[in-house]
Amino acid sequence: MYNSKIVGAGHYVPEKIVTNKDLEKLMDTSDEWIRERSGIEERRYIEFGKDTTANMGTKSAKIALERAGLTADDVDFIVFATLSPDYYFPGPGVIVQHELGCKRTIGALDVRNQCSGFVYALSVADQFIKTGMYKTILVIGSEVQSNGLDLTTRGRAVSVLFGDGAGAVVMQRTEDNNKGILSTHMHSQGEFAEALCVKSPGNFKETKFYEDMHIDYDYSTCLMDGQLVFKNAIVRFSEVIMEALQANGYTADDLDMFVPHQANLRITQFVQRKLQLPDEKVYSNIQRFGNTTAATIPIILSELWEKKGIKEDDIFVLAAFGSGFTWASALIKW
């Protein structure tokens, strides 16, 4: 059985920057209240006509593909994963097709696991390499978030949290057994499936979606229990990194780098005390982009490529949790 490395990553995000100053405008909110609870100082939004959640994605898969030294004729798959696809369906990842060109009709699979998105794309493709069946798959996250924000006093515990961009990596097979993912984790507990949703589309109402989804707030705009969603959070994160830690034989003073999906910096820091991992063994950009979902891990890979802070051998751990709930993760050795 063969194993997977990441050889090449790349992102993108909106040139329009949306600082808490900018949404202090609109809403009754405040720079203090926002960085307070959230960490997050700005974040950006898509200009409409310039940038879709497919393109964008396309954009970063590119530059990934480029740093790996490939085209897009090497790839064999594409895995993408977000939770706005620009269209109900089909999904971006055929787009994302089309818009590099690809002359062979390569499969494409959109995952839809949100906050969780981006490392259960990375399992799937790491099976799909594992087993033979391909050889160099593309694993996109892309979102945007800001046209479905109720950028007003009534959604600013939501809106305040979320940007817009998109990351990828190029992932390829080894015969290297010590090296690449070494493995993934997953889980889901569907029970508070409510507690960080959008209703619609949907099939809660015997009218069809279109007809109400745009005037029907509670079923139209993302509905989140904070607490609820910080309290699991905190948990399911120290447990699924130390699921993978001691899968592999490894401790937490093991890890050259904890790259955690950006919900909250609040999250992160919490969960890095409970690691005992100094700043410099973990990355957040949430100040700068906000919570971009899927994108927010591949976004960090990328920066991490170009700022050359990945070296061979280095033990990476990438975790994520997220509406479903669903949370996950993935040890690496470079």
Ligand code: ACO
Given for the second form:
Amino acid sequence: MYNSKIVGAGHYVPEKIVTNKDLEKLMDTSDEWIRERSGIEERRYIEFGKDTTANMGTKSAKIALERAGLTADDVDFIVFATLSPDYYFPGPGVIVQHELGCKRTIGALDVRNQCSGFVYALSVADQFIKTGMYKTILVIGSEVQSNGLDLTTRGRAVSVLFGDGAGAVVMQRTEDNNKGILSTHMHSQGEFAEALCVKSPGNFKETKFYEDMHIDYDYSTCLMDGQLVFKNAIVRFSEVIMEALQANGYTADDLDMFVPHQANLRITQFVQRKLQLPDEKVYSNIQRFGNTTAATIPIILSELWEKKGIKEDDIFVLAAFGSGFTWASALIKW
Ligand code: ACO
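Would you mind giving the form predicted together with the named molecule, to go alongside the form predicted on its own above?
In what comes next, the whole complex appears, and the chain from above leads the way.
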């Protein structure tokens, strides 16, 4: 058995910055309400016709490959996590295979675990590398949320939280079993599926897709029981981080960096207090990008890569919670 390690990280966010003040012009909200409840100051929205979920994934993957000193032809497999694909089907993984110009017809797998999607995708890649099946895997998280948000007062409880963006990592085999992804941990609790979901298009009711689309507001927009999500998130984040630490004989004191899914700054701060981590060991960029769902964690990894914020032997925990409910963690030794 091998271990897998991250050998490159890249990200791409659209140029268009949408501040809380910009949202005040569209709906009955305020900069103060959004900052206080979520920590968000601004987010990015795509320019329609320029960026899509798939092509932002490709752009971030190209950067990650370049930083790894690899090319598209080195990639054996693609794992793509998103809740906002370009098409209902096929998923965006195949589009990346094409846009990267891969000469080989490598496999492309799509993961649908929303906010936990990147950690789930990383775990899938880790297993393929561990068994020796693939040597080099691209793992991508990318989202275009803006196209699905109701930017009127009716949709404000959800729409102020989300933004667009993408991140990617390249994973490769290492023969050092004490390095790389040390373990991954995944959970779900489907009884809460409807606490955070978009129902259409779906087969949960008899109506034809083409009859349902664009007419039934409650089915086509994101439904979220915000307080239920919050209460579950703070418990599950802490649990799944402790699970990862204990599985490897570590404690929170051993952590060099906590990379949380960027759901809400208040959730991150709650978990930080629980683990008694100093500010410099917790990464937050929700202030600048909002919640970019599957893209939040790889965007952070790429920002740290750029800032040379990752050192040999650093211990990182990645953790996420979201729709499903699903939650997951990964412990990494660089
Ligand atoms: N601007 C102004 N007022 C608003 C807005 C807004 N954008 N949205 C809702 N309000 C109003 C509500 O209508 C309500 O008004 P009322 O008291 O007159 O009825 C009031 O603000 C309070 O609403 P609550 O929903 O109770 O506000 P809460 O303090 O729970 O904060 C929030 C809402 C931020 C969504 C919070 O519940 C939360 O953080 N939940 C976690 C959900 C989350 O992080 N989701 C992200 C996606 S999931 C994930 O990534 C894990």
